[in-house]
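Single chain ahead, by itself, as structure tokens, in the form predicted alone.
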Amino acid sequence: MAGIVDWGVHIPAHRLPRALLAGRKADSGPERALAWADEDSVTMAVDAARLCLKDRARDTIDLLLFATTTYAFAEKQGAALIAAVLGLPQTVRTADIGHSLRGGAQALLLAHDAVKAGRARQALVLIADCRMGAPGSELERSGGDAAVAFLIGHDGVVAELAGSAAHSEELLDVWRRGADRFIHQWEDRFTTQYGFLDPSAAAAAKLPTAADGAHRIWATSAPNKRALGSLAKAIGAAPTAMVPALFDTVGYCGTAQAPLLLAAALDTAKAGQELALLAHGDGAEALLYTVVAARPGHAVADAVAQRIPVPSPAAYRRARGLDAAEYPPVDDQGISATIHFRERAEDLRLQGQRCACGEPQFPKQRVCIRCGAKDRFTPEDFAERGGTLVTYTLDSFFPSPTPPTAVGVVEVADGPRIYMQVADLPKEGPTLGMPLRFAFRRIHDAGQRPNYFWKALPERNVP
């Protein structure tokens, strides 16, 4: 039996009140999740995967699929980068799935097929999107950013795949060309009816009928409340059978929308329930799961609860790079690819070393700072450990959406002291001794491409 073994969710902590976009004072009204200046689809997917794989062995993952429409590179695989960050074995097969909002559902089906056929012992599916609507557009207000991770395997299955259906459709409803920064969308009624409602209902109709006595729950990619209600009527589902969408807290998360709601349904599912995933985009994909062993959780609720309000429209513009710049960004080769290759374990896995005398060190070097011995080190990864803040400085010159930038010395639990940025701080700022965790984030865009390293975050972000 192949099915979903575990899941994890990352929703950016920063929340943009829609009132700010309308030029009003931020209140307790609707808001959207906003990937901050140092986040993107890759960093969010890494965070979701780390939560999904917490306390789990990673050497039996034979397949990693990364589904997104907002990966930074047209040629360079995101799944391979994420596999390196997670420390998966180099024998893992990696692939990106893009260009469609239903790519996440297709990735899940491919993973199930691979595990069921014995091509992979376990498969990790990561689905992430950052929705960028043009300033002033409805997409800017209603969009949201999020990532979801699912581990597919044979052992400890929570939800078994019981059926699937697809409906392909060709139309121009939502699109983004290669050089476009913002998503384009045709007239709303056309987009909702022909891009979402019709293909979703067609795919849903091809699923097996509900088993006797089974209660079917629908996790859908409806882009707004009105579309969700229309779909419920079209497929004959009661409003209570639709997983509540997070339009007023997270927003519409594109490729991650339906998978995020599937994770929410898994958090509260009961054995015997049927969970139907319905994702649209150039057609629609439908997956039907049967819950075989409920495992109550709060992955989505925890992620929604972690919240840092965006303080001003100016901070939002700076975080998204929407302000006009005096000078264009430098376009060159960026940091040396050779140095990146040599230091990729330090940069991607926060890998240091431990001397035979027991002294941990970061970054790597040839001579022990404690005993003076040479070349007696064993590599050691520190990313999954916590730490505490030893000392810090506040830099108001370093460019940031909300200066100053905190940079500090972090003492890793049973590890070395590392100098790094401290991010996602509360309004009160850093405090000495505060517990921290590590998060994979964008450091800069030298060469006009994302360059990544680790930052320390307050431990309150740990579920």
Second form
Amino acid sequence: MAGIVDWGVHIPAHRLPRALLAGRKADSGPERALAWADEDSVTMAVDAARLCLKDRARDTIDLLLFATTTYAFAEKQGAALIAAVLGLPQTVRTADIGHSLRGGAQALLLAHDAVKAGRARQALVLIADCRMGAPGSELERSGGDAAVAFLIGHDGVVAELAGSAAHSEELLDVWRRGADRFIHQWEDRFTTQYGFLDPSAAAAAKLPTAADGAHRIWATSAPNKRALGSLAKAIGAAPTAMVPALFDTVGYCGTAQAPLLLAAALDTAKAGQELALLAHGDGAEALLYTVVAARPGHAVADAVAQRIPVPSPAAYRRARGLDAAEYPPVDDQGISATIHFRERAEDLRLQGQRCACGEPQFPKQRVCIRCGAKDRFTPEDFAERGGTLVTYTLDSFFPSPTPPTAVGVVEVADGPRIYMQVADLPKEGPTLGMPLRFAFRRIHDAGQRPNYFWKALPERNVP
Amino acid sequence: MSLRDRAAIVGVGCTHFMENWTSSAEDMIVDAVFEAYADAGIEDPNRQIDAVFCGSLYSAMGPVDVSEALKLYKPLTSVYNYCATGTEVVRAAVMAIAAGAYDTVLAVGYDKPKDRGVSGPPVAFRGVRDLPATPAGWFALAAAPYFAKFGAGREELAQIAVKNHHNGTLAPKSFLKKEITVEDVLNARMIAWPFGLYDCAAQTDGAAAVIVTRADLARNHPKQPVLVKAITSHCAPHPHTDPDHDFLRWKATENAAQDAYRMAGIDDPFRQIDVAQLHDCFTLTELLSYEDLGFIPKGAAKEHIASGTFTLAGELPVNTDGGLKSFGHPTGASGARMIVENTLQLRGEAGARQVQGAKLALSHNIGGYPTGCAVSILGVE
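Moving on from the form predicted alone, please list the structure of the form predicted in complex with the partner chain.
All chains and molecules follow, beginning with the one already shown.
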């Protein structure tokens, strides 16, 4: 049987206290996760995928689905980019599932179908969204950003797919037109009733009834806490059967919302439990899983715990590009497409090389810095290795939402030295020799499009 | 082949380094070069100058700036080596003379960065990676390891800025004629740790010109000839990728210094050299250069800064005209400006900042990441 083999989660470390948005001092009250200036749905999905695939072979992944409503390009695939970053075989089938907030659930079902049909040995499903409400709106406060990854396959299955149901509905409840920056929404009571409650309840009702004695847990998307309570009543689920929805820590993270809660449920699942995924958006999608082999984890708890409070409303505005500017940024061609093409392995996979003499190098060169030989290199990927900080500076001159920008020379474990930015540092700043890991980030917007490279981050502070 | 004693400097000229809103690059080239003509007693450049060497970092036009400004149509070569460009221009001139290609040549370095509408250098976007790309950030990378190993800190850097500001007050053509205190330096806004605003060179417009001739022809010119004892350039691996770099030095300076001392026959630079102009794009660059040039042992800068070794009254005065820090840094001109200052020092024409009895003078330019370094040593008999 096909099922979920593993999962991973990325919640941006930056958290925006709602009090800050209301013009009050940041307190310990509710907050939302905020993709920083160097993050987007692609970088978040990459991080979730790397956690999901940790210590796993990647060459049996035949299908990669990327579900999001927030990807920088209308034409140009995100899944192909992510496949390159992850170093998946070039035979992998890739597709983006866009436009709908239930796209994540749909991608999961498609992946199950493909694996079950033998079209893919393993499928990787990445679901990510960055919710961008207009400044001052309720959607700005209630939104959240997150990414979730699921590996679907036959071997080592934790939860098997036991059933599914769909309910399609046409209405204008929440939308964003092609050129819009911000989400728009019709009147709240209308959207809650017809966009959320009715379709969700309809899809839930079509799932198989719970097996005798089985305890069913609901990982359910909902626009807010009150709406989630109404739905629980409507489907006859006890409040304790609903996975806690993280509204006050992460926020409502769109396509990724129900999948994030499914990951949380998997973290604490017990064999024999039933996990129902219920996602709304242009109707609703329901997937029912049976837990066949529990594998306790803390993917979601760890991600929630990594926390950097946004220091000021100004930093938030700069990070999300919300400050008004009389002159728009130069919309030129950006970095040469041929440079992107030639350097894609270095930029996307942190791929360098090792000379036959043993010297590791980054970026790729023709002549070895150690032995002077030409073209005796084997490619080598460094992204999954840690490193240490050889030296650094804090650059206040470089544009950043929260200057200064830390930059330094990182020595990769058994690898070369790489000059790169150091991000998500604690208040105390960098220290010589500090251990670092690598994260795929949006490094700048030259050409008004995302340009990606790796940054060094402190080791995850897992509580 | 050594370049020692093959060529002599017989004329120098330099504009006032400043934010020169009312002059173009061409205007400044004319000012510097005609001053050098006069200094060298050249009345008919079209007859007396055989070739021209020039260099600029920011010029879009390149060599044509120079030929059209001067209306001097001669063999014209443009050289470029980041912030070492100014010394490279003179080096190219000296090599051409030593090769026997020409008798008398003009070398001019210039830059006009203040037409770009920004203070300081640009944040470069060459490719996707390698950001931030700011010179302050690159040159700051030696700070944390050096401070950790040798106990120096921002206070020592500040004293270098204070010294160079003081020297700048004594140079009529310097940009910043303003004394500052250590507290001023420490309290200035940060640019790239540990560099605050006052740790960074003042970017200005400017041009400097040098007339070089065959050593045996130097007496045909009115001023005391200044012999080129050594002029050289060297490079080193990019510090960002060099697998062996300790970030306690800039290897390019060490390499160029060895070449220069060999060429000039110097074995004890601290005792033999009387005055030096060092590339103080940032205060730490000057500090490291004291050691990388072999003036003092590695790690000894802190005590020498405390004892005033490199002040005007010290044993080896450094940056007598204020340096890049205070005289100003029009990138392509800086190396040439240093050679102008050393020429004045060796002729005894340096006024209030004169180092008495100076016979041997060194100048040093370093640029890139940093990766390239040029050193000159001039002397009078």
